[in-house]
Every structure is written in C-alpha cells, then in structure tokens.
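In the block that follows, a single chain appears as structure tokens, in the form predicted on its own.
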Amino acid sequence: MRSFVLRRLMYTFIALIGSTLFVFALSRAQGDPRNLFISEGGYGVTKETWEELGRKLNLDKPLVAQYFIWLGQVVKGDLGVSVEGRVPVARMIRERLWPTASLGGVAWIIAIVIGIPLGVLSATRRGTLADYVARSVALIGQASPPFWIGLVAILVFAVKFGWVPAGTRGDGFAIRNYVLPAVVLGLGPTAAYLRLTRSAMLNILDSEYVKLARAKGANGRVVIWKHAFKNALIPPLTVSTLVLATLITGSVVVETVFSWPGMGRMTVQAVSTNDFPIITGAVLVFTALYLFLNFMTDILYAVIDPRIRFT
C-alpha cells in the first residue's frame, strides 16, 4: 500500500509541475506580458518606463528564470496582480474559492444521494416502471444543456411561483441560496452516478456468487447491499474525479446564469476584459484541486478493492 501510495503521489506532483509549465507558456504565448498592464491608457509610455516594468515582471532575464522565479512565487501564493482592477489574484480566488466549493459540494451530494439509490433500484427492478423512469431521469441529465435548464428552472420556481430566489448567494449559508443552483449544477453528476451504478449492479447481480448466495436462501436485501452493492460502488467512484470535473466545467455556466459570485464567473468576467493573471490563477486552482481529488480517488478505491494496488 506504501509503494502504491507513493507512485501515485509522484505520478500527481509530474503533472502538476506540468500544468505550471503550460500556465508558463500560454502567458507567454499571448505575447509580451508587459502589454497587458499598459492596455489602458498606455499611450505616450516611454522607454524608461517600458524597461522598468520590464525588469519589475523578471522579463530582463532568461526564460528558464523566468519560469523558476514565477514558480516560486506561485508556491508563495502570489499569483500576481489582476489587470483591471490592480487587486491581488490569490485574495480574488480566497474570497471566490468557498462559494464555488461550497456549490459544487451540495450539487455532488445531491448528485450521490439521488444518482447511487436510483442506479441500484433501476438495476433491481430491471424492465418495471421504476427502471423506466430512472433512465429518463439520467437521460435528462445527461441530454440537457445547464444553462436552459437553469433558465426554465428560474422561470419556473422563482419567477412564477417564487419558491427560490433567482439568483446569488445571499450572505451566508441560506440552503434556500443553493436548491436552484445545486440542483442544476448536480444533475449531470446524478445522470452519471445513475447509469454507473445500474450498470455495474446488473453485471455484479448477474455473477455466480450473487445466484449462489441466492440458491442458498440469503435475504434479498443482504445480497443486493452487502454482495453486490460494495463492488457495484467501485466504476462510480473511479469516474469521480470525471464528475468533478464535471462540477467544475459546469460551474462556469451555472455561476452565470445565477449571478453565483464563485470562480467560474470570475473567470469568465477575466476573459471577457483579457485579465490574464486571472485566468492563470484560476487554471492553476483548478488544476491543482482536480489532481488533488484524482489522487483521493485512487487512495479510496485501492482501500476498497486491494487487488489495485498490486497492479
């Protein structure tokens, strides 16, 4: 277990290394850094000052130290200063990182008390209504783009009937903040819950154990939830990190259409001005807290099946 461990945490700390090395170049693909901080106003900037930003942004140094200088700081937590409004990048992604984390925890618990239950009940009652409608369900969720169904969902619940409130957070941790959003967000991670775990509950149910168990008079409940429900739960739980990203990526469109102050809306606003340390900052987040994930789900599923770590 302590070599499976330790490969992967190296296999995790080679792609983060190479995730700051494309961060690197992409802010130096866009061209000279130092256009961006004279974009505003910059016209009759003379050369004393051109050099001197120059030398403020390390670019009178080879490329190689620029590289190991900016990786410093980012260690450091300096992830630069955003163009627009001078602020701190990692103060911005502090006070932005809790709303979106706090969003995408409920919607993955929405998604994992809705998705997993239904999987097993649609696997169980195979060809009944029950089965029917699970499967619509995921096929709404995996069919329907977030943004129309955070419009409708508006429209509905919040316009018409004002149940929820239309959009932002509120201060605070108001859940009435949350069901509109969450529900949206975690219904692609519901869907895919839902057809993995069906999927690998109807393999597992059909394997010679489970119909031995059964031929030996074992109660229902205890074949489905403690022979086939235990290795049923392990495609779920390496899609994981998949639906994360699913929470993730989708986050940024959520967050839009509700007016959610979290990072996803931060950085499409950042595109939308070409804040660019913003958006660096922002991929080196994301990036860090997903590898961070895929490393625990692999710890979590080499806990339950033992067999992976000798693989």
Given for the second form:
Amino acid sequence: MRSFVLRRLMYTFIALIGSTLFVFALSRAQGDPRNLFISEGGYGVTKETWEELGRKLNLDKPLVAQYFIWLGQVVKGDLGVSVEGRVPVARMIRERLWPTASLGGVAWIIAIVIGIPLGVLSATRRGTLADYVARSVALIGQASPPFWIGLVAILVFAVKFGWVPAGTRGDGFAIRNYVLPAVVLGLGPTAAYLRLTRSAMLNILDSEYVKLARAKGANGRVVIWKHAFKNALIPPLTVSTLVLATLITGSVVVETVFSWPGMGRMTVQAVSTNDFPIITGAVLVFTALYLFLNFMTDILYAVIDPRIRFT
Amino acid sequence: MAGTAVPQAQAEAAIGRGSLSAPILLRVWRFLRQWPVLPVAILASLVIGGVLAPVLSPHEPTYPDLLARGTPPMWMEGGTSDFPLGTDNIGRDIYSRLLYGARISLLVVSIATVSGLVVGTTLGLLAGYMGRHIDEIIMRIVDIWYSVPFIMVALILVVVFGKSTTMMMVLLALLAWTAYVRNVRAEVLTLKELDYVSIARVSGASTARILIRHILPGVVNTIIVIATLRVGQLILAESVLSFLGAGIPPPQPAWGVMVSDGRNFLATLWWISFIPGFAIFLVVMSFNFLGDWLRDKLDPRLRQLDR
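Next up, the form predicted in complex with the partner chain, please; the one we just looked at was the form predicted on its own.
To see the whole picture, the full complex is given below, headed by that same chain.
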C-alpha cells in the first residue's frame, strides 16, 4: 500500500512538473513577454526601458534559470498580472474558485446520487420501463453537446416557464441559481456513472458467487445490495478521471452558457482577448486541481479494492 | 392510428410462431433493433450532405440576406420553403450553413481520426511487441497525457498558435491517439504469445514484417471499433471548442459556431441555436450507436472498454 501511494505520488509529481514545463515553453513560444506590457507597436518605448523591462522580467538570464524563477513565483502563488486592467491573476482566480468548485461539486453529487442507483436499477430490472428511462438518460448525456443542452434548458425552463433564473449566480448562495447549471453540468457524468454501474452490475449478477448466494437462498434484495453492489462500485470509481475531465470541460462550457462568474468563463473570455497570463494561471490551477483529485481517487480506489495495490 | 398498434398478446404469439407470420410492424421493429438502420441513414445523409454541399445548398452559407433575417423554419408560421430551416439573425440560410458545417466537420474529424489512428496504433504495436523500456516509455507518456485536462491544453495551444482549421485537426488528433495505444497494446500482448507469431519469428521474419503481416490484421477489429466510438467524441470536442470561440474561426459555418451565434437570440429566434445543436446530437448519437453495434459484432471483449 505504501509503495503504491508513493508511486502514484511520483506520477502526479511528474505530470505536474511536465505541465509547468509545457506552460512555460508555450508562454515563451507565444512571443517576447515584454510585448504584454507595452502598447501596440511599441510606441514611446525607448531601447533603455525595453532592456530595463527585460532585466526586471529576468529575460537576460538563461532559459533554464528563467524557468526556475518562474516556477518559484508560481509556487509562491504569484501568477503574474492580467494584460487588461493589470489585476493579479492569483486574486482573480481566488475570487472565482468558489463559484466553480461549488458548481462542480453540486454537479458531481447529482451525478453520483442519480447515476449510480439508476445504473443498479437498470441492471436489475432489464427490459422494464426503468431500464429504458435509464438508458435514454445515458444516451442523451453521452451524445449531447453540453452547451446545447444548457441553451435548451434555458429556453424551456427559464424563458418559457420562468421557473428558474436563466443566468448568473449573482451574490450569495441561492439554491435556485444552481439548479439549471448544476443539472446540465451533471448530465455527462451521470451518464458515465450510469453506464458503468449498469455494465458492472450485469457482469457481477452473472458471476459464480452471486449465483451461489442465490442458490443458497439469499433473498433478491440482499444479493443485489450486499453481494453485488459493493463490487459493482469499483468500475465507476475508476472512471473518476473521466468524470473529472468531463466536469472541467463542462464547467468551462456551462459557465459560458449561464454567465457563471467562475474560472471557466474567465478562461474563455481571456482566450477571446488573448490575455495570456490569465490563461496560463487558469490552466495551471485547473491542472493542479485535476491531478490532486485524481490522486485522491486513486488512493480511495486502492483502499476499497486491495487487488489494485499490487498492479 | 389505432389500427397500427400491435397488441401485446398478439405480438408475443407472433414471436412464438416465427418471423414469417409475424405482423409487418413487428418485423420492421425487429429489423430495426437488429441492424443500425437509423444511425446509418443519419450518417449517410451527413456524408452525402457534406460532400455535395455546394450542389445541395440553395444559398451561399455566408451570404446575409438582410431582408430575410430571422425567418423561422418552413413548418412554422411565417416560414417559407425558400429557407427550409429558417435564417439566422443576419439572414444567412441555416440549411445551407448546416450542409457546409457538415463538410467542415467531416474534413476535420476524418483527418484527425486517421492521424490519431496511425500514430496510436503504431505506438500500441511497438509498446506491446517490443516490451520493456519502449513499452514503459510509451505507456508513461500516455499516462501523463491522460492526466492533463484536454480542454486546457486545447485552449492554451489555440491562444499561442491562433485558431484555424488546421489547428483544430491537430487538437483533435492529440485527443484521439491515446485510446488506440492502450487497447492495441493490450491486444498485442496476447497475440504475440500465439504459435503462429513464434513460428514467423523462428523462420526469420523481421520485426516489421511480423508486426505488419502477422499482428496488425489481428487488431484491425479493435481499431475499427475504437475509431467509430471515438469519432462521436471528436465531433463533440470540435463543437465545444468552436462554441467557445477556440475552434473553427467564423464566418465558416461550423456547427458549434452556429449554436454560439444564436445564443443572444434564444428568446425570439431560438431555431438558430437549436437546429445545429440538434444536428450535433443526432450525429454523435449515431456514431455511438454504430460503434456499440460494431463492438458487439466484431469484438465483444471490448465491452469493458469505456472510452
């Protein structure tokens, strides 16, 4: 177990270093960083101020040294300032982290609470109405573009019926603001959990030990929930990587659709204005978050399923 | 129509008696369940529409007919058959844009699929057959690639290198290749232990020859299934990036761009966003269906694979 944790920790670390290298290389490939600080065409910039700026940004040092200086700043939480408005990127991200994290968290909970039980239901009652409903949810969740589902949801529930607000979270934590975005964001992950739970459940219900339990006369419910369900939980757990990726992509899209004041929308806006420091900051934070959560689920997975520790 | 409904008892009796005497509707239903007719029909019209877009479209996809702006689809009040699916807020024909959008998607996704497939399969063959260091290096790269959220990589690359159709192909190829590596490798690990491969080896066949002549044919089914299941994901990714303004640059009528264009007119001209989004949904679902069907026919073991 200990060596497993250490190995996962090492991979996470390598991936983290790799992504900082990647971001740093791209930030240099993007052009001279000084260009971000001076006006278009370099009007009014003398050779001296240009070189002065270069020294201030450590551009006179070798590239490797520049990387480590930059990395040191990032570790200390200094992600530079945005091109527009010269706002510290770290502060911008801090302000938007909670809206993004809370929306993603609610969506994740929705996905688990709906996807997994529906998957079990769908597997244990094959061919019934419940099964068809569950499989339709999975089908729609997998094939529909999240931005389109979001727009249709706004069209139907906010514009036509006026049940929920169409857009922004506004101030404070009002549950009704979360309803539409969280459900839309949760749809993809729900479909993923549902499909995996269903197929895992079907496999396990067909296994020898479940047949044995049945043959020994255990009643249906006990077999399903005590014998089969626990093991059927393992495959959905392993796809947490996939679910997380869906959630991150989804939050970028859903925040854009619902004008949600989070990190995803900030990133998309920065893409359209080419605000490079914001993008690098957001990419680093999203990637770190993703790696951290992946690491946690790997550990959880190993705790639940002893077999995994030895592979 | 009441006459077309098949009562449950009658339907069950028909199943017992065999297919020839079954009522026609039941036979149609069974046929539809057995063969992916609908997905294939949808995908065929996608391909035909995309390839023949210049012939089939009644209008220029980027020409704004200002007098006709905001025309609803023809089945709604105020719609005309001149603009079968209506026009957008500046009067561009949605039907024509849809056809040209299909053309763009087809081009981008097929090139990305082929390049991802070639790179991924080659690496998978090498990792599985050569083993040891080569295997270790390739699989670690795949692991690390999996551990970075794709959307972030895509957004930062677009900002650095600018958005273009070529960039889109590169991004989708970057998304596509990993699935092939993992599954092809797993397949090769079993194949290379088989007798006919050992015989080829002792009779002096070169590594390249063994891989191409003896092992590659064994993984073709896997590749086909993955490619089909993957295409839907690529189309979805393309539309997401285009929607976010980081994909196909306007005024090219990519479907994701079209949905995004209609966002501000949702309350009044809802069809501008709805129609292209629905088209994406249908196409992705068709690919998923077809992929599932192919998997069950060609390679049921892959059922454990969930993309």
